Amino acid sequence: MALSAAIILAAGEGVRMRSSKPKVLHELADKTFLERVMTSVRRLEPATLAVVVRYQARRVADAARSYGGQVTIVEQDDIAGTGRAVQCAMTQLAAKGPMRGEVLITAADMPLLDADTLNELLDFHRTSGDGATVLTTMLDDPTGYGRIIRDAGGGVLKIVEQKDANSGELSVHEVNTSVYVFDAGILSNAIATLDANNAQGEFYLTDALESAKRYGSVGAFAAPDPLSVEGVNDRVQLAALGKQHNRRVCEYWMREGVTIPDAETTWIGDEVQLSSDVTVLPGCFLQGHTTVAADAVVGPYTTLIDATIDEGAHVERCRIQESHIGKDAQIGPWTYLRPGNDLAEGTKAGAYVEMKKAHIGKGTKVPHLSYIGDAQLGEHTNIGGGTITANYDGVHKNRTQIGSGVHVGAGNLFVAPVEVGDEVTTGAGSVVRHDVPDGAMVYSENTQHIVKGWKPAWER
């Protein structure tokens, strides 16, 4: 049968994680909770998506719609707990028509909850003949989570919460990880008859399963990786998650054929793309869609946001984002290159120099005390410390053009607009103001003038 829907219940503030932001809207390597649940389910291919939001309903809403595809948003009532939270939308899915075959529920707080999981629950549950079917696993601490209860027969008998859980079953190590298969039929059968009966005055979800039995049997699956369905209720939790997760993305990495000295101190993201023979550094956090092409060196201390790292390259101690790096280029140390760079072959950036939308062509070096920005400089040119091009006018960001071969002595500033030809050289300190042609030596004396009452031209 065909999974009919999918539940993503996303309602809860997270309390124990004292912010301001929903639960589900914290972030674990990048990306949020609920965006990494969404991922996973998607993969699924239900025929219905639907995430459950109370809590910041508006904001947790416009999230879930961020991430591309078909969503339905449902709004929780006023009435608390997760079975009320599935009533909600099981009456909301219903609406719309008869519903048939398999429904998942999960919940949005377990952001390595992974499709291959949750298609091997869903194969034991078709396999089986449950009417509904809870994935579990075992944890050696399983303090806070519900308990699973097996009957003689090793079949779920119920799941008990921690605060309503006598001292034997507080014992029992198996704990409901809040993901679940029903029949759809079961499903609105077991809804319908949930109270708020307990500690906690909410509509339990689990209770649905005892409820359940009435009309099917009710197994129970084991994850194999307790890290996939492990909960996140405050930020301990989430540290100790992440780096965990971290870990094992460091392992697959050396495992590919990539140097990785320091895994404790290596953060890469799941978007990120290294090839083999690369080296990381100490310190460095490789984030968003970032590649590293091979024998390219990267940190120590470095951190790189969406960019792409040529062959050979080496970037130490510094912050690169949205840009490229050519082969065999040198960046830093001390280097913040921001969005909208392209950097050729054997080029140089080097310490303390800033760069945004500048490209810099092949072999050209800007050692050291500079800012490049909106510029193109040509082959070869090598740019003096402490130069400077002045791309902003107060309302407009004005481009900067240095042709090949051109030698830019220490301190200079360039006006933008300007362009400057090639083969040029430049007198240390000068200003450069208008543009200069191919073969031509400038330099600015060092005079200065006061102009009363100026205005610039926009104001004029």
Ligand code: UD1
The other form holds:
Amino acid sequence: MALSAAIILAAGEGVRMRSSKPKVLHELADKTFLERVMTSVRRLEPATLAVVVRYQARRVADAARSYGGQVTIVEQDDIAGTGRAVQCAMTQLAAKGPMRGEVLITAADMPLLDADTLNELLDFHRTSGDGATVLTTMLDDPTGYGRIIRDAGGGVLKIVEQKDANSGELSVHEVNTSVYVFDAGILSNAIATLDANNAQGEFYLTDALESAKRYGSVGAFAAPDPLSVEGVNDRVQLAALGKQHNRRVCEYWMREGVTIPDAETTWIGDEVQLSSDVTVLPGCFLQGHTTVAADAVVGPYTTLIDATIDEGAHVERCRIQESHIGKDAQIGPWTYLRPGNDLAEGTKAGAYVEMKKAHIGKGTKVPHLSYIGDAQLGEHTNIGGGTITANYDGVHKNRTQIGSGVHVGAGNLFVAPVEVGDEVTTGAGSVVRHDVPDGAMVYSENTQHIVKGWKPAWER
Ligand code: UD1
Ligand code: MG
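Mind sharing the form predicted in complex with the named molecule? What's above is the form predicted alone.
What follows is the whole complex; the chain from before opens it.
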């Protein structure tokens, strides 16, 4: 048997999020719920992956297509409910030809759903020989979820939604996660008879489990990890789940040899790679494809986005995006590195320094209050405080090139395009508009005027 289709339910508005954005496009750890669920489902290699959309259909469909791979978009009609979503999907999928094998169904509002859990569910379904299997979990507080009602023999009887449940049913702690595997034929039959006879006036997919019993046996598999199947309905749940997920990510890295003194304030994305003996101090956000090599110290209060930090570098109280920081470099505090910088080994970018598309050679230091943009600096050069590369003439971004062993005085202005050779010294306050040859000293006139006995206007 093969997984003939996976259906991801993403048509709901997510009213409880109180957002202009559909719920499934909200993010947990920098990725939308929908992307996360699609990635996990894809690992099971379903022949068809269908995503059901309706609320802001175009936006959700575009997002689903943007995550790569084949996807079939199903538009749910005006009839509401998870059951209707599956009816629409099955009608569209069956139009391509008769469906055989299994169909996996999952909600898209469970961002931590992982492929391991789905594979275990599928294995359980195959081993049991049941016609339908629902993924369940036990919750201390089951409020809001559909409850799994079992018969005296322990078999699954039905699922009752919170709003339709009596007090006995409400006391059940085993809940529906909104993930199911059905035999395709049984699913088609089971959804044919759904109606909106319930508290919410919607077609419930949960009712299909009860009707499936007419065509085959129905089972339940408890998810080994409750966190992986938690649904998000509002922003309070989102924050709680995000925090628990982040704690796990931090603990994973601690076990891999990373020092993280305060996981509560250290946020690490799923794609980030850390070597052992890295230290991440409190108040840090490590995002995207950031990598940090051994003995580097990140933080406190640092944001790294797609940054590459080499061995032994210290990056403190700064923001670094799409930039490479060489071995033993010192960045911060209060440094802003915009995309496209490459800082070699032993470099320094200090307080109130901003850089963009800057290539900084080995051992070169930009210690204070400078803007270095579209620039190439050689090795072992020192840039005086308050130096600016004036790279923009209003039309073009122009380049500044400064050689090796250069000593730039304080408060210099390099008016690009301009090229300064090796071993050059520049005087304080120079405005360098023209190229400077190797070994030269350059300074620009800056006449000092003294007006003796001058008084401010109010005193005159
Ligand atoms: C649903 C289940 C409930 C379960 C809970 C788990 C039903 C009737 N109830 O309730 O038993 O415990 O999930 O989180 O299925 N959706 C559509 N079309 C719609 C309505 C919803 O595609 O018309 C999608 C949503 O985008 C979402 C998913 O289905 O991804 C679940 O919808 P939601 O409204 O969150 O259902 P719950 O009330 O949480
Ligand atoms: Mg939900």
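Here, rigid core means the biggest group of C-alpha atoms that superpose within 1.5 Å across both forms. No experiment lies behind these values; they were computed from the predicted model shown. Numbering follows the first chain given and starts at 1.
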Tell me, please, whether between these two forms the C-alpha of Gln448 is shifted by 2 Å or more, with the rigid core used for superposition.
yes
